[in-house]
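Listed next as structure tokens is one chain, alone, in the form predicted in complex with its partner chain.
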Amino acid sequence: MKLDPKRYAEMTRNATPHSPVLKDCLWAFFVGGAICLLGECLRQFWLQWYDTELAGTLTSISLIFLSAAATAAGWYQKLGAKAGAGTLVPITGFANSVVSPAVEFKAEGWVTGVGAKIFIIAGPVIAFGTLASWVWGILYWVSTKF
């Protein structure tokens, strides 16, 4: 065959249709913005009774609940197929990445399916986020000694 892998990689690159970047970004902006706006509404609601920190936590919990409900109803997937990063990046996307494997792997059992696979997507986020905060903790502790 008159083809070498390097040349083929170039051919493949040229043959790959471009993503409709502008359309993708508009979807991401409006859906992601709307989720954050909803978050702000919830935050102002909780701020009526609680301090900033607790209101923040309650906002996250509220959004996670809504995302879980939308995921179980099959709506989050449909929105995510269009909104891309708009549904991925907010905390609702994190919740979707925990809820969807739980629902999906129910067929393999509550312990070996739901329990074992619940962090199959979100696991790295928690693992590396925690690791990064641990590193920052050490640096911060060292800085307090001077």
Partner chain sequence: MQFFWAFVVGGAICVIGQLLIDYTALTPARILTGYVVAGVVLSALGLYQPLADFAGAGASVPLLGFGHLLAQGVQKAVEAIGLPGIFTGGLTAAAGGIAASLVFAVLAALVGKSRDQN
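Let me have the form predicted on its own next, following on from the form predicted in complex with its partner chain.
Partners and other molecules have been left off, which leaves just the chain.
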């Protein structure tokens, strides 16, 4: 059966559920902002005892730990289903992408499950990020030498 493009577009439009774009954008904005606010609160907490550099490091570690714990408990996925891209704040989203496969494949064992699958999503990002930084580092070095 061959459909003309107008008929196909109409059928697709009727079958696709309505997406409340404004509501979804607001959820993403406020959840992403809340994660960033949490990060700033943690930073201010660590600044009470440590210098700026160490407080920043401890803030990153705290956000990674909290994100990993929320992912392991199943809360991060529920938040992501509601907030969408708002949960993709780089440090917490990356921690979630590392922990999710580990939790999912835990039943297959520590080596063949967790060990083999832990970087299934984050691995390519790490590999290509490392390669890109190496290439740009070489280009920068060459440009400063000549």
